[in-house]
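Taking the form predicted alone, here's one chain by itself in structure tokens.
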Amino acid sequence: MPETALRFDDVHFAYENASISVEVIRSLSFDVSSHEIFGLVGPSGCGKTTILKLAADLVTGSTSGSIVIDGTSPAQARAERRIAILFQRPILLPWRNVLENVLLPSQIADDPPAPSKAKAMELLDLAGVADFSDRPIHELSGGMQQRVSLVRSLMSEPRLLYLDEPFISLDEVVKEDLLQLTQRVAQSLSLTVLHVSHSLEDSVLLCDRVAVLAPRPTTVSQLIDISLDRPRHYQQRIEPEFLEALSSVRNAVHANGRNALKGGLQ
């Protein structure tokens, strides 16, 4: 049995302020195994990003149940730099060049400069952007900036990488390249990955398993294994095995929508 890297056990969550409480998550349970790429899909507004933020200790509200990361809490895992997050858009400092942006987390943590620079160059090489290390950020395309963001997120040597739709604003060619890069990085660095996306196709291409979430208040309605060989690439999208896996995920998502509509009519 593989080790469990991330576990949600009967988690309930609601956003609250002085006048209102909005229940977002109800009785949510799932496990993510070490070195697994695990996807969350579901209708818009169901709470996918909220789940990721709970796993990263980045959101406050009324919470019950337990979230465990490598045997510890999300707050402790974040404090120990076990978690890294790649957001929808690169958040880079325009007055720093590529290498300086990548080195920022190490400088904040007061890590030794020489080993940090060596590590940064190694990761930039892994991501295919080592030749751009001295370039200003504004000279890079959106896809190249997202590569730099990925490298920067890996400087703390995290055990878990959270992806909050980092490919959503990219064109198809660049997205394909970054999806393949993510697979290579996850395998090379033995990462566990939690991937949030609206794209069912991207989720099938990237993930080992996909959790289909119910409409809000969300819970896992179905877990689907994606047993496609790796490495995966966009050319597989026309192959019968890929289309079968995609159909399974799409049918589960659409069934959620129909059930939510029936519930609203009763």
Contents of the next structure:
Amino acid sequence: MPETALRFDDVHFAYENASISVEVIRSLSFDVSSHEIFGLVGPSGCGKTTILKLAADLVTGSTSGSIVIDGTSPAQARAERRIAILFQRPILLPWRNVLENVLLPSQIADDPPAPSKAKAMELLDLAGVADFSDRPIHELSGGMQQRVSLVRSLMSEPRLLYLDEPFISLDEVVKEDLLQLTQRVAQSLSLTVLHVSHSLEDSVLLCDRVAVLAPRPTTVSQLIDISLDRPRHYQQRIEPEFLEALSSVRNAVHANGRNALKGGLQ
Amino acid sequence: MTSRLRIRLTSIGLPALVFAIFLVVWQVATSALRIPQYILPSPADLVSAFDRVSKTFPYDLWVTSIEAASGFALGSVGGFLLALCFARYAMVEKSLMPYVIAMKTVPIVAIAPLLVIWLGAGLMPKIILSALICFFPVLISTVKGLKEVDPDQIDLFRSLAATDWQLFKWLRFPSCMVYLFPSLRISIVFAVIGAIVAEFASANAGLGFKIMLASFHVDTSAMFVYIIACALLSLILYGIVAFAERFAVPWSYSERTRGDL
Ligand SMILES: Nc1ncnc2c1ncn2[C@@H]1O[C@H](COP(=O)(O)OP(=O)(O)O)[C@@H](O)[C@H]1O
Ligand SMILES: [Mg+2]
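I have the form predicted alone already, so could you send the form predicted together with its partner chain?
The complete assembly is shown below, putting the previous chain first.
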């Protein structure tokens, strides 16, 4: 029985703005095992980003149920910098160059500069962007920027990595590279990964297990094991095993009674 | 010839050609229509008027430049510091912001004569008036800039458990620069206006003062010379701020030029 890295147990959540309350999550439960890549798939606006932010202690609203991260609360996990998030957009600071952006987490944690810099260069090299370390951000393509963001998220040596549809706005070739890089990094650093996306294809390619979310207020409608071999390649998405896994996720999505999913097939 | 160079040449050459034609038409029209010099002097009249005032001209230019630049420095630094104070102490902002908004709509130049009574005819009232005009736009845009930070960037910092001070120095402060510079570009122009209006109220040197003096003598040619000097001064000071912006916020500058092309 593998250890549980992240557990949502009967979580309810609603945003509280002035007088109105927006219910986003209703009775959400799932477990993510250590070193697993776990995916949440659901239509846009169903609350995926909200789930990640809840699990990272970044939202306030009315909450019930429990979220446990390696035995502690999300707030404590955040304070101890055990979580890193890769957002949908590369959130880089335009007034810093590539290396300075990557060094931000070490600066915030007040780590000694010299070893941090060495670590940053090593990770940039691993991500294939070391040559750009002294470039300003606006000279980089979207894919490069997302790589730099990924490198930055690894600087704090997190146990958990949250991915909020980081591949959605990238073109095919870049997406392929980044999917590969993410798998490699997750394995070599033994990260636990929580990936949320509306793309069935990305989720099946990346994840060990996929939870299909119902539309808002969201909850898990079905859990599906994706037992494809690793490392997985983007080209694999036309192979029978992949298509079979994809169609099982697709069926689960359709079983929700809604065809609101974008991406994936059709 | 590369197309880039051709674009350059036409973007400088065409306006220059228009200007030359304008001067010629002006010169020909004023002599052909026998327009009296005190109504509209010809370009040639302006050249001789400039020659006439050239002894004192540098000093007047210097005085007005100093007034405008000092007022700009004082006003924008003051506005910036108060904005930092607003950002740090919400109570201060809550109590003062309504007045700041109200002051923005007040034509501050109207108090020029009052400043002369309080501060005399020297540099002081001009600097203070310029400073007051610069103060409000800088204050307001800095307050806005410190607040309107990308919420995702704030989430990034929070996810890294950044302290408030780290959030300020590495996020709020640099991201407010993008808002600050456009207001500085406006303020430097306002500062020149402030200096000139204050000189109208009372002075013994400066471009604005010389415009008044020339108007008393119906010396229209000299007025034109000083008015053109005011325009050029304003343009040059604006250019200096815009140039500084390129170095201080290169990311915003490059985004802007990319958007324009
Ligand atoms: N700060 C907020 N206040 C109120 N409602 C919000 C807020 N943020 C998101 N929502 C709403 O919550 C729902 C889920 O949003 P989100 O988690 O971003 O969905 P997803 O990431 O799946 O697209 C959406 O309907 C959105 O409008
Ligand atoms: Mg989202």
